[in-house]
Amino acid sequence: MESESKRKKESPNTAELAVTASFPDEVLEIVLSLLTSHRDRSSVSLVCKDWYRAERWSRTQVFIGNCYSVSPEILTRRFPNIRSVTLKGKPRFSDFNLVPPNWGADIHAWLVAFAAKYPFLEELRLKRMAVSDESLEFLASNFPNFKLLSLLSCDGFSTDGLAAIATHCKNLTELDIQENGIEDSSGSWLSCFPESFTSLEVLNFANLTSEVNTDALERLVSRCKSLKVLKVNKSISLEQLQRLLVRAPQLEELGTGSFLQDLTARPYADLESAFNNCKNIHTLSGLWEAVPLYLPALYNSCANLTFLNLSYTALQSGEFAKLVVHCPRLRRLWVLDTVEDKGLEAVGSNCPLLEELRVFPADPFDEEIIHGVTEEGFVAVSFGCRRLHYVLYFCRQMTNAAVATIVQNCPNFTHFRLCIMTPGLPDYLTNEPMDEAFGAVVKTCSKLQRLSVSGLLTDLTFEYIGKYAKNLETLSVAFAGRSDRGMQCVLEGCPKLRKLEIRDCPFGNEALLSGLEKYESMRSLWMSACNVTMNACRRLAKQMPRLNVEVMKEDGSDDSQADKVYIYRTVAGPRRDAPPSVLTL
């Protein structure tokens, strides 16, 4: 009794705890403003009503991974002071033309809501959204403080929309246009920036195809003394690039134009001098159609490079090796497989700080191609680059032993995306499935967050993934597995799984319905060319009303087979803009 009485005296009651834990709103909002992670802020908002309210009023940035997971009205009601929005639209498989072109993800309704509730909006980052010229004109006219526009893999607009942004956004600091399906009528939009405009810090129009007004571009670059990032398209010649570099020696990231030009000794010397004077460059990309003769002009400016993106230029192994030997501080490298294994061996020998490697196929549809990379190049990189933790590797062949060696050398992989380009290809030396390769990945790499599997795979691979990949968030599967058991293993394991992408696999209704308890904690599930029926999709939709279950059929029919299924959690209910080819169940 004595000890119990003592404990009662020493233990504060709930009211005392509430007083102790409470902070003035101003203090709490300042503390919360220091949290930069969207996930951390969302967690904080669940602590109590006071924290929810403080987080609501203090949040200025929002990330929405699926534009149909929430509505503009719900967003603006929840967060009244947003100044920066990142919004993703179509599923990733739209990059492979597996999503109908009129699928949706139109930005306009969002902009109308933002104009009413967020007139102070400053930043908008869009990925795989449908963006029209009218939307860009609306954006330019309704947000007087607008500063940053990033469009990645968007479509529906033209250079007329960019002209509206250039004309009306007086405070613009960043215009980043990447990999968009854009109607590129002319480069005259660059001349729409007012002569008094000087605020630009980032300008990227590398994927536009038309000729640009180089006089207007040079004047713009000259005026914007804070310009740090400039990525031009391949219409810019080496002599024009040299003039731009002279006007912007402060650049930190550079995307060059074409390297295909006949230069005499004097222009070449001027180009080399211009590169040498740009002492802050740490990121280099472009080099469209690079001629080996002119690559030495870059050598002196490569010493401080941390990111080299050569995914637009088909360098051969010899010329690539001569370039990469000058890049000892490289942390990120993107190349085409034309560099071959010899080129990757040079990376392993000269880039000990490398953390990210992406090797893309120069021609993924040419089965008779003689160049490319194999397991030998990957192994060579793993021996020399022990900090490697992100890889996207397209190759023609691979072995279980090679992958086991790679992850043994580099056990800290967070992203491991291996694409053996011939579907269902086994270990080419033993003719065994590639199960043990990916088993080695998930057993060894405890920090793994994203995994893409390929090659001949049985259900054993997915048993390994379910058992060992405890931090996995995204899994991409194609042409793999033997039965429903494979997908079931992943859904039963992988507690942090958020995105599951499956195509051309034998997984069916039993596999789909095994995830009923999992899907609400995930962001999305994609299944195409699998053995799923409409009845199973209807059953899932009925049992999980907070999920949107969408089936894509080109003819809009309601026959038994579900060709492409996209399932995602939402608080907004079924969307109202689905085309006839998308059936919402």
The other form holds:
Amino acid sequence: MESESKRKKESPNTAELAVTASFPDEVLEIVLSLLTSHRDRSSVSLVCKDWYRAERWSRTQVFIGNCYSVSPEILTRRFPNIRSVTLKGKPRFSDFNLVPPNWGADIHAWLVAFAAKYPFLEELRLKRMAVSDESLEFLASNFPNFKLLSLLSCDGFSTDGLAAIATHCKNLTELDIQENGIEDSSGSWLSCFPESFTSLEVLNFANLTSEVNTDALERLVSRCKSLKVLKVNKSISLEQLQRLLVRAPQLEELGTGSFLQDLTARPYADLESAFNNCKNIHTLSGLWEAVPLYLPALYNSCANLTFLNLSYTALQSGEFAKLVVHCPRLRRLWVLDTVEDKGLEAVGSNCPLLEELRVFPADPFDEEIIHGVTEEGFVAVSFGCRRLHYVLYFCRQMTNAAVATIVQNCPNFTHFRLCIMTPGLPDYLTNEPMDEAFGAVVKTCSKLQRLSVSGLLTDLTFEYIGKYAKNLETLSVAFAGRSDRGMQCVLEGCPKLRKLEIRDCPFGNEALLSGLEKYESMRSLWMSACNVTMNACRRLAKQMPRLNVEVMKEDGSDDSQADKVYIYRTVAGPRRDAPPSVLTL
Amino acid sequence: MIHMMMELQLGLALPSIATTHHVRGFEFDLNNSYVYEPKDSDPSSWNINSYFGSSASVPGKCSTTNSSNGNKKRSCDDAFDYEQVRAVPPRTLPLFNWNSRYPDDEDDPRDLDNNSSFGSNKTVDDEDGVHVVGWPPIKNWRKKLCHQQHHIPGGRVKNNQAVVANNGSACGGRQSNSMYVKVKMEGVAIARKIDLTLYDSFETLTNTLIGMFGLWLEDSYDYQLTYQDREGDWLIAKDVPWRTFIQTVQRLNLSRSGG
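Let's see the other form, the form predicted in complex with the partner chain, since the form predicted alone is already up.
Every component of the complex follows; first up is the chain already shown.
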């Protein structure tokens, strides 16, 4: 990689170009095929025509962050040898119901193009795409080498589609179905894996709800000797889990089923021994409805855990603290806020290697809950876990001083996502805006790539961000700011900004239009419930033909207001599959 | 109108969002920093029945009738009379109750600057109550996980349970031996929380409430205790047996007569 970029700088005159031109293409392709980073590959392709050509022929993986930024035709024309595709579709705020249904991002047209141009496609990773059963059937039948399917936050399909995959994909190694809006009609899809099928390495169906045939699952697990990742759903009981573990001691990542069962002594001992036998487990999740009584069965397994995901189960602080004592090697931890500050203190005391913490709210809409976590828990973790660099924290109160302390302890944050759940809430001790908190974050954490802000914020927060957050790539803003100036500061100041998503802020046309050139260097901009008008959007669309400017109107809103705006750069022109609720300007 | 908005900006900054649903009326959650006291009151919104007294229907704010969406909303005028609001200007700032009724867009102090509302944002009235679409930013499937947790039948139980009840709670039921509900008293900024498992009758409950809000016993007769049940309806506490009350109460309100 180093030599590649050095060479880029050293190509000055024609004599030297003649020398490099005689460098055999095949060798160049082999060298370039070692490059995996998408950014490196992009750089390489810009060097000269030969390198562009070599890069396109040698590339086997492609990552498309916005499925509408390019078309299947353009993609397949440029890259003839793709084996692995990653596609992301809808804007992230679709996760929170802010995007109308049938918005788009349908995979089918892509699959049709791939069937023609990439018949040897092996891997497909989709995020926030619309996937139908028909598409899954098409996928299963048209790609004989297909190995890996990962669907994250997708919707539109049912377990029938999964049945098609299980039935036809003879070489499947990975089936990862996460967090999807899936219609789960029956668990019989799992029984569709033929008895001759043995190649599975990753199986994740944790978020499905129907019962699967446990015999079929046991047989599947028994014969797939390379199975490394198994994440079952809630319908699998503890006893069934024990039988699975016994058949797969080589597992590295485990998602348990329900942890709630009346186990007598013998089955409990069996469970514990089954866990002890799985010496390679480094990732643990599931634990639905975990009863503290059975958690000790895990204690020995916890010694080697690097990732513990307890975000599906409401553990209290005491039982959680007892568990976490056994997890000294933890690097990533996801929990519910039922563990409270005391639980987080235990994390600070026991997990010095922690790098990532996510605390989700157990009852986000219940104002009567007096539990949950506060700034104290976060501060406690920061004192004990100096390597912390990724945080997602939902809380009901925060102070500027606490955040300042936190980033002083942990200056290496790359991802800082703080959600104070009441919009516009000030520092509860001083009653001041939370500007200084995020100011401290951006001043101290020079490596910051992703930031989500919350609480009462004036334009000052955005001045800080524009001035200091030089590595910021993704910014999420809600219920914040005072004037256009806020957004302008960010657009002018953050050179690496790629994704900006804004909702319910007083940013208007002046702010929108100040970013004209900027948007071409970004992946996308989302603005909803702000002060942007249709005319401003039209002006933007007119001046910047390489941007798609899409507006989604709400029922009954003023004709001149652009309620939701989604702007993204594209080489594919305006899309033709937009539903009536989405206007392309 | 401008005068009204200035009052709001001074003391009662409300969340910005214009709604397309024209939710009328709103409820303050004054757990935030400051105090506001209406100088006078619109008699129609205060209850002039005595505390634990008659079972006359409560006009204005409270109602014993069901409505299809369970929203018992006062109009802005009933809630308080703007002319008489005497706000103590705090150093801040927004004051909201995002889990409850939603303000009209004209109440947004930030409108003062550009005189336009924020643009629409839907409120959603679902089992979780009335709240803003997509906030807090939690994925749907995760919200569903804890949904049953939020609506355990019969409220939080009094007795501790060693093993989680098999009620299908996806989050692994919260074992709790307390039952906190919020208590709001008219004219008092800060709502309080009270553990209902500590009481076994309206008498003991109200005695505590009197003490909690610093009322003199004589004054307490001016107050009526009402509660919101699981369907969102506001009912008079004394109208139902204690057992019924305990199983269905979500929050309490002490309202008083004018003067």
